[in-house]
Each structure stands twice: as structure tokens, then as C-alpha cells.
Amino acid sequence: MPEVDRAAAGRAAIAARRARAVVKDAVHRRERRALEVAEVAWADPASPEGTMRVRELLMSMPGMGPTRVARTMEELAIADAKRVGGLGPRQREKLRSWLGSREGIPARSRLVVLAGPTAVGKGTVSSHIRDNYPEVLLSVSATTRPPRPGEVDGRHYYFVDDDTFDRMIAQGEFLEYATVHNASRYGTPRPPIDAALASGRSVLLEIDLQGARAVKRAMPEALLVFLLPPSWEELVRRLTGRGTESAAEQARRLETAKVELAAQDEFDVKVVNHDVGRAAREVVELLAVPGTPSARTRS
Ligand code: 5GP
């Protein structure tokens, strides 16, 4: 680098460091909230807020010392050198939720949509959430398919006949509805979702891909989560291992899964389903419901 450029770069670096110091000072004096600084960082990663290391931001918060900062970084699984503006979508969500609870900002209610390819385990993850996180409001869809053994009307689905489903469509009761696997119809009732969001509660929808897209069109503020298999081979194993479908049906589902996997980049956040409990926890964290394990980890 020529001498003049090097000198200019040096001056720019000093100016940037000064600008970051001003931000940190403002957080330390409680003139600015760390969460607000993070939001600025994500809107503009090249800003002083964006180029600040996460560690520095946490250190500037009142009551945070090196030990607590180190523990928090570990909890949030954020590498030591990471800059706030350089965080990926999932880490942003985690940090946002952590900062929100630490700074006493009530969690925003939000609509989270969980989708993913056939047989990735969406149903298992949402059942796990239903059974282990009673504070999460899981939307109950209406469907025209008959109940499977053990499924309870009003808990797993509202099992309705075709006429009732048609009437619900006519009355505008669905946020979205679709025919899934060319078979039965499924729809997401809108009134309970509107009521929950209005009262400050977050809602989780477990629906198919076309449903997720329809929700995003109707409610752009919804957070779309894509559940990924640990690998393609594992997805094939899960898809064929069910043993409930014919060979032709299995081949058709594999083809569908390929197309569905290609949709992952339309989603805001991806969660890998290595393990049901872990995937469920990650989804619940995204809901940022006060009182969930993520909020309880605050010190
Ligand atoms: P299952 O019949 O196995 O419970 O669900 C079949 C598929 O329907 C799953 O992919 C599930 O995500 C999807 N599904 C369940 N409820 C809804 C809904 O309300 N809307 C849409 N679009 N898909 C749904």
C-alpha cells in the first residue's frame, strides 16, 4: 500500500475506533440501549455499531463484566471476534432476544412459521413443542383428512368435512389454506392468531411450504423458519423409512423433497433437525416468549 493510502487508512481506523467508543460510552451511561445499537448495526453493518465486536457491545452494558460477557457469548454461541453487523440471521435472533430480556424490553409478539421438506420432522418438532413448551401458542389448523390414532380434535387439528371447510373459506376464516400432497385440504384459522398477536403473545404455525409463502404474503412481518435435515441421505432415509407409502408414492415424495429443499433461501432462518429436542428449543427461542429457557438464561 502506498504511504499516503496507508496514512489515510490509519486515520480512518482511528476515526472508526473513536466512533465505536462514543457508542459504547452511550450504552454504558444508559443513554442508548444495546438492543437499539444492535438494530442499527443490522440495518447498516458498515456503521460504527455494525463494526463493533459483540464482546465490546456486551462489555459496555451496565453490570456486565468479563466473566459474564464470556459466559453470555458462549450461551449465544457467538465467536469471540464476531462483529455485531457480521452476525448471521439466527445469531441475530438469539442476541436480539437476549438483549431484549436483559434490558427489560417486553418480547414482541410475532408469528413464526415452521416449514420444510416432506419427512424432515416438522410434525415431530411441533409435537415436541406442544408437549414441552405449554407457553407457546401453536396454531391448530383445520383439515379435511380423518384423524390418525391418538389425534385429538381441537388439539392436533380441527377435523372438518368438506362442506365445513368450504364454509370457512367463504367466511374468510383462513389466513391461508392449501391442498397438501394432492389429497386433503388444510387451513390456518385466522381469528385465534389475530387475538394472540394483539394480546402480545407469539404464535407458531407448522404448515407446508405453499402455506408459508402465503402467510408471508399476507403478513410480511412473519418470521419464516426452514427446518433442514442433517443431510440429503438422512432425508431419504426418513422419507423411505416411514414404510407407509408405496414405492411410487415414495419416489414422488423424494422428487417433491428436492423441489422443497430448493426453497430454503426464501426463508429468514434455517434450523437443522439433528435432534428433535434441540431443534424444538431453537424454534422456541425464535419466538422470544418471556419465560422460555432462552429468557431464563439471563443472569
Ligand atoms: P399431516 O397430515 O401429516 O399432519 O400434515 C401434512 C402436511 O400438511 C404437513 O406438511 C403440514 O405441515 C401441512 N399442514 C398442516 N396444517 C396446515 C395448514 O394449516 N396449512 C398448510 N398450508 N399446510 C398445513
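Numbering follows the first chain given and starts at 1. None of these values were measured; they are calculated from a predicted model. So that the term is clear: the rigid core is the largest set of C-alpha atoms that superpose within 1.5 Å between two forms. Compared with the form predicted on its own:
Of the two rigid parts that account for the rearrangement between these two forms, a single one contains residue 113 as well as residue 96. Two rigid parts move between these two forms, and the turn of the smaller against the larger, rounded to whole degrees, is 11°.
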Given for the second form:
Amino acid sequence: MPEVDRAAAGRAAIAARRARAVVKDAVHRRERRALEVAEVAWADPASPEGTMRVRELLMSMPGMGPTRVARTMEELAIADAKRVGGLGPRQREKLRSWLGSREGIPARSRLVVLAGPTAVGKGTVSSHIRDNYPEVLLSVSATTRPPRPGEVDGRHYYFVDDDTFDRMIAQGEFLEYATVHNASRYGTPRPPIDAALASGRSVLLEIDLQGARAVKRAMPEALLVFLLPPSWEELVRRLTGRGTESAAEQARRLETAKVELAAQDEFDVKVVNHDVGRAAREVVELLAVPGTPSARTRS
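What would the structure be for the form predicted on its own, given that what you showed me was the form predicted together with guanosine-5'-monophosphate?
So it's only the chain below, everything else dropped.
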């Protein structure tokens, strides 16, 4: 590197360190909230806030010493050298939730959309959340198909006739809707979701890939979560092990699953369904539900 360039780089580095020092001092003096600093970092990773290490940000907070910072970094599953602006979506959500709780900022309500390939376990994960996390509001879809044994109207689905479904479409009541398998229609009623979000509650919507895309178009602020199988072989095992489809139907669903898996990069966060309880906990954490403990490092 030429001497002039080296000198310029050195001056730029010194200026950057000074800028970060100003930010840290403002946090320490309580002139700026750490969460506000993080939001600036995520909006502009090249800013002084964005180039600051997470450890430095936490250390600048009143009452946070080296031991507590190290423990918090472990709980948040954030590497010691990670910069605030370089955090991935899931790490950002964990840090946002932790900072908000630490600084007394109420968790933001949000719509989380859970999708994934056939047989990955979306329904099982959402059912686990319904049974074990009563504070989470699960969106209930409307459908024109008749209820199956054990299904309860208003809990599993809103069972409506075709005329009612048509009326709901005409009145703009659906966030999204579609015809599935060229037969029954399914739709996500929007009024209950809007009301929950307005009241400060977060909502979980379990849906197919087509529906997730439609929701994102209608509500760009929604967080899209893609549920992945541990491996392709495990997905095949789960699908064939159900014994509910013919061999031809299994083959068709596996081809569909390949197409669905190829769309995973369209989503904001990916969760691997190694274990139903663990996957459910990760999804709940993304909802920023008050009282949910932070997750530790996972394989």
C-alpha cells in the first residue's frame, strides 16, 4: 500500500474509533438507548454504530461488567468478535428482545409467518406452541372443507360455506386466500390479526409457501420463518412414515417439497426442526413474547 494510502487509512481508522467512542459514551451516560443504537446499526452496518462490536455495546451499558457481558453473549449465542451491524436476522431479534427488556421498552407486536415444505412438521410445531405457550395468539384460517374428527370450529379452523367465503372475499376480509388441491378454499381472516397487533399482541400464522408470499406482499413488516427438516432423507422418512398417502401421492409431494425447499432464501429466518419442542421455542422467541427465556447456543 502506498504511504499516502496507508496514512489515509490510519486517519480513517482513528476517526472511526473516536466515533464509536462517542456512541458508547452516550449510551453509558444514558443519553442514548442501546436498542436505538442497534436499530441504527442494522439500518446502516457501515455506520459507527454498525461497526461497533456487540460486546462493546453491552459493556457501555450501565451496570454491565465483563462477567455479565460474557454470560449475556453466551445466552444470545453471539460470538465475541461479532459486530452489531453484522448480526443475522435471528441474532438481531434476540438482541432486540434482550435490550428492550433490559431498558424497559415494551416488546413490539408482530406477525410471524411459519411455512416450509410438506411433511416438515409445521402443524406439529404450531400445535405444540398452542398447547404450551398460551400467550401466543395463533391465527385461525377459514376453510370451505368440512371439519375432520376432533376439529373444533374457531380453534382449528373457521368452517364456512362457499357463500360465506365469497362474501368475505368481496368485503376484503382475507389477508390471503387460495384453492388447495383444486377443491376446498382456505383463507386467513385479516380483522382478528389487525386487532391483535393493534392491541400489542404478536400473532403466529402457519401457512403454505404460496400463502406466505401473499402475506408478505400485503404486510411487508411480517417476519417470514422457514421450517427446515434436518436433512432431505429425514423429510422423506417423515413423509413415507405417515402412511396416509399412496405411493404416487408421496412421489408428488416429494417433488413439491423440492420446489418448496428451493424457496427458503426468500424467508427472513430459518429454523431446523430437529426436535418439535426446540423448534417451537425458537419460533416463540422470534415473536418477542414477554417472559420467554433467551435460547442458548444450538446445533
